[in-house]
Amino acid sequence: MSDIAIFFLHGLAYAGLLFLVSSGLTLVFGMMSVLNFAHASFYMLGAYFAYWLLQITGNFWLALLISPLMLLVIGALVERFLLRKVHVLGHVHELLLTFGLAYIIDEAVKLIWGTNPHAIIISGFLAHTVNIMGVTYPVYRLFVFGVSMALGLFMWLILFKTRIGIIVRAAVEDSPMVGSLGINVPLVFMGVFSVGAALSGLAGVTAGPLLSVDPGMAGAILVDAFVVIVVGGMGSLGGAVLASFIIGELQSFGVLLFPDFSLALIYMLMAVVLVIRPEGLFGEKQ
C-alpha cells in the first residue's frame, strides 16, 4: 500500500508539471490556433533562467518570479516580430517558423550555458518532507502540483469570468467584429502568446528541482505535452487538465506495474482516444 500511494503522489507531480507545460500550449492553440513548436523550448529557457538567477540571487522564489517575465517579453518579441508576419500564410508557415525558432534556443542555450546538466537547489520548508498517505514525501513535489492546480483555476476565472476573457474569446470567434468595436486585435493575441510563453517559463523553473537541467529536456518533456492536447481536445482547458491527470498516472503506475512497457503507454492511450473520439476527450468536432 505505501508503493502504491507513492506512485500515487509521484503521478499527481509529473500530471501536474505536464499541465503546466501544456496549458500555454493550449492556450496559444485554443486562442491562436497556433501550434508552437517551440513551446518546449521556451520552457527550458525559463528552467535555464531560473539557473542563472539562483546562481545571482540564490533565491529560488524570486527566480520563480523574474523568469516567468523574462518569457513574457521573449514571447511578445517573437509574436510581434516573427510570428505576426507569417500568420497570415498558414499554419505551415507558423510550424516551419516555431520549428525553426526552437533549434535556434537549443543552440543558444548550448553556445551559453554549455552541454552538461545543472541542479536548481532548493531551500526552506519546499526542501523538507511530510507524512502523507502513511508515507513521508517530499514538499516541493506537492507544490508542484499544487501550483498547477491553482494555476488551473486562475486561467479558468480569467477567461470565462472577467472582461479580458470576454475579449479574448471574442477576439477568437470574430476578430474583424472586435477591431470595428476599438479593439486592438493583434495586441490581444500578443498578449495570449506571451502568455502562453510565460506559462511554459513557470513550468520550466518548477522543473528544475525535479529534473536537470539541460538541453534535451525540452525533447523530453515536448512529446508528453502534445500527447496531453491531443488526448484532452486541442485548445480545451478543461481537457489537458484531466488527460494531464491520467497520462501523469498511467506513467507512474506503469513503471511500477509494466516497466518494460511504461514508455509505450501513453502513446497506446493516445492511439486509442483519437480511433473513438479523434477531437479528444473534451474537443470540439470542426
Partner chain sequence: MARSHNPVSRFGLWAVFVILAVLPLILRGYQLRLVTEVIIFSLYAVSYNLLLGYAGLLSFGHAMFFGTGAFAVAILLEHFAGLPLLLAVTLATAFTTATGFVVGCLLLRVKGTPFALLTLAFNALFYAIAVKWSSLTGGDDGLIIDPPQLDLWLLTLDPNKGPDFYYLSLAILGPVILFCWYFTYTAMGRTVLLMRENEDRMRFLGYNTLLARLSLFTLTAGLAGLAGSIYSLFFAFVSIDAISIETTTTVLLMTFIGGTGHFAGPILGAGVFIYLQNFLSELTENWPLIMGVLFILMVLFTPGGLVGIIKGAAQWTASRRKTPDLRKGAKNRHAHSGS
The other form holds:
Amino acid sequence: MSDIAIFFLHGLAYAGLLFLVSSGLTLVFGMMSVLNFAHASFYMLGAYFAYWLLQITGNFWLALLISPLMLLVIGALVERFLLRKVHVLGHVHELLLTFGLAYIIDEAVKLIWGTNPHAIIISGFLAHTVNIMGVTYPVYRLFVFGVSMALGLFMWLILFKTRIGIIVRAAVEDSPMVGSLGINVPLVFMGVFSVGAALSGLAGVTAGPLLSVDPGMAGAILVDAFVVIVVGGMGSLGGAVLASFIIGELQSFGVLLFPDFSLALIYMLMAVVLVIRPEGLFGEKQ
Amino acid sequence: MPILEAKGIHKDFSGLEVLTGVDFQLAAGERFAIIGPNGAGKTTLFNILSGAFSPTRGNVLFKGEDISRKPPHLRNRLGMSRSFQITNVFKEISVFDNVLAGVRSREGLRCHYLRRPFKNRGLLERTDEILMQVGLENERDTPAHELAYGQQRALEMGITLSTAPDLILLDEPTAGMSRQETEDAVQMIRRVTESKACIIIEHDMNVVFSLADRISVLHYGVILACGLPEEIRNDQRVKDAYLGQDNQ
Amino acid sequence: MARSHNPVSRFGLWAVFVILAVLPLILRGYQLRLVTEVIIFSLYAVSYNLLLGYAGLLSFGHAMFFGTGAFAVAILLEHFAGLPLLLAVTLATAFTTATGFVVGCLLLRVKGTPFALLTLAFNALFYAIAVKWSSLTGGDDGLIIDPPQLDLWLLTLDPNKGPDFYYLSLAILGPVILFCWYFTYTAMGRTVLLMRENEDRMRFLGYNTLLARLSLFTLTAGLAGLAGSIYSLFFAFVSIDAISIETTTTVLLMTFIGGTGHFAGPILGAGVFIYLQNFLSELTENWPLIMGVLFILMVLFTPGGLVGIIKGAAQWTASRRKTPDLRKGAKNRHAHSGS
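Could the form predicted together with its partner chain be shown next, to go alongside the form predicted on its own?
Now the full complex is given, and it begins with the chain already shown.
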C-alpha cells in the first residue's frame, strides 16, 4: 500500500516537472505558433546557471530567482535578433532556427561545463522529509509539485483574467488589427517568447536537485515534453496539465510494474492518441 | 436521369442550422444559378456539393450515385470540378503546369513513379487547348503569381476545366472584377460550359440572369423559389426577400 | 521543361561519370574513403530533400530510417551466415521501406509543426529501442560486421578494400540517385511539388493527397534505409549513433547547407559537410559547435543554401553581361516550377 503511495507521489513530482517544462513550450506554441526545439536546451541552461549561482552564492532561493531571469534575457535576445529575422521566411525556417540553436547550446554546455554530471545540493527544510499518507517522503519532491501547481494557476489567472492576457490573445488572433489599435505586437511576441524561456529556466532550476545536471538532460526531457503537448493538444494549457499528470504517473507506475517497458508505455499512449484523436485531448482540429 | 440531385440537405454547425432541407435537381447540360442574400447558406451548400464537407442529413446524388460522404478527390474523378471564389492556383508554378495538373489527373497520371507527364504529347496538346479556351496561350510559362488579377481568374477557370468535368461548380466567378472584365468572363463561361452542366453561385444579378437557364433562390437555409430567370424576376416573394432590399 | 535535353547538363553528367569512374586511380586510401562517404551521404541527403525541398515536409527523424537500414543489414549478415551481400542490402532496404510505411501511417495524420515534432519523438523511440534491445543491436557496443565478398560473373569485389567498396557503392547508389533525379520529373514527383504549393486544390483535382504523401514518405524511408545499409557495410560496423538524433541533424545540416531549392543541393551539401567536418575535427574537438553556428548563419542569411548563392551569382553575372530580362530571373527563382 505504502509502495503505491510512494509511486503516486513520485508520479506527481515528475508530472509537476513535466508541466513546468511543457507549460512554456505550449505557451509559446499556442501564442506564436512557433515550436521551440531549443526549449529543452533553455531548461538545461537554467539548471547549469543554477549550479553556477549556487557555487557563487550558496543560496538555492537566489538561484531559483535569478536563473529564470537570465533565461528571460536570453529568450528576449533570441527572439529579437534571430527568430524575428526568419519569421518572414515561414514556419520551416523558424523550426530550423530553434533546432540549430538547440544544437549550439548543447555543444556550448559541453564546452563550458564539461560532460561530467554535476549535482545541485539543497539544504534547509527542502532537504528534509515529511510524513505523508503513512510514508516518509522528501519535501523537495512535494515542493516541485507545489511550484508547478502555483505556476499553472498563475498562468491561468494572467492569461484569462487580466488585460495583458486579453492583449496577448488578441495579438495572436489578429496581429494587424491589434497593431493598428496601437499595441506593439512585436513587443508582445518578444515578451511571450522570453516568458516561455524563463519558464524553461524555472523548470531547469527545479529539476536540478531532482535529477543530475548533465549535457544529456535536455534530450532526456525534450521527448517527454513533446509527448505531453502532443497528448494534451498543442497550445492547450489545460491539456498540458492533464497530459503531464497522466504521463508522470504512467512513467512512475510503469517503472514499478514493467521496468523494461516504462518508456514504451508513454509511446503507446502517444500512438493511441494519434490514432484516435490526432489533434490531442484538448487540441483544436487542424 | 438528372446529373445532380440534392435531397433534403441539412447542415448545422454546432447547433446553428444553416441549411434546413434543400432539394433540387439538375439536368445534364443545364446552367443553374443559386442566389440569395448574404447568410442564406449559399457557400455552405456549395461546399457540400463540392465535398469540402458533408451534410448533417440528406443526400447528394451525382449521376445516380450517392456522393454525400465522398471526399473531394473521388467526386472529381466521377466528373465534377469546382472553382474557388478566392483565386486558388499554384502560385509559384507556371500557368502551363497549373493546368497540366488537372489534365493528367483526368488521364489517371497522378502518382506514377516512372511516367513523365511532359513526355506525353496528348496531355500537352490538351493543356494548350485549355489555355487557348481561357485566353492564356501567351502566358504559358509565366508563374501564376505574376499574372494580372483577371488572368488569374482565367487560370482559375482553366484549372477547373482541366479535369474535363461533366458538372462544373462555379463559386462567384466574377467576384472582384471590373465591368469589362465581368463581361469578358461571362462570355468565356458561356463558351466553356457549352453543353455541360453547371452550377453558379453569384452575387452579380446581371451575370446570373445572362448565364443561367434556371435559378434557385436560397433564403434562410431553404429554397424559396426556383424557376426560369423571367419567373424569378417577377416572383414577389423573391423581390421581398432579396431583390427589393439589395439589388447589387 | 525537359532539362534532360539540355546539351550542357548532359555533357556535365557524362563528365561527372567519367571522373567518378577513374577516381580510384588518382585518390588512394583515406581520400578515396572520404569520397565514398560523400556518395553514401549524398543519397541520404537527396532522400531527405525529397521530403523537405520537394514535398515541404520538415522531418527531424530521418535517421530512424537510415539507422534501421544500417542495423537491418548488420543483423541479417550476423544471423544468416552465407547471405549474399546484395540480397542482404535488398532485404534491409525492403524492411526499412515497410517500417517507413507503418511510421508514415501514424505520423502523416498530422501536418506542419506537429509533424516535425512527432518525427523527432519517433526518432527518439527508435533510438531507445536500439539501446534497450541490446541482444539484437549490441546496445552501446554496436555490431561488428564482416561483409561477405561480392561474386559477380567476371569479377569479385572485396568490400574490405577501399577501391572495391568505392565501385560497389557507386554502382548501387549512383543509379538510385539518378533515379531520384528522374523521379522529380515523373507524375509523382510533380504531384509532390504541386501538393506543397496547394494541397487543397490538388484534392479538388482528383488527387488523393493523403495517399500521395504516405507514398512519398515511404519512398524516402526506403532510400534512407539503403544509404544506411551501405554505410554500415562501409565501416564494417554499426553503432547506435547511426539511429540517433545527431544523425538526423547531420542530414539536416547537409541538405540545408547545400540548398533545398535544387536537386544537386544536398549532394553538394554532403560533400561540403564531410570535407568541412574532416578539416575542422583535426583543428578542434568542438567542430559540432562551429557547424551549428554555420547552420544558424545560413538559416538567417542564405536560406537558399550554397546552391542559392551559386544561382544568385550566376544571375548577377548574367545580368551584367546583357540587359536584364526580368521574366527569366523570375523563372530561375522558381527552380522547382520546372520551367
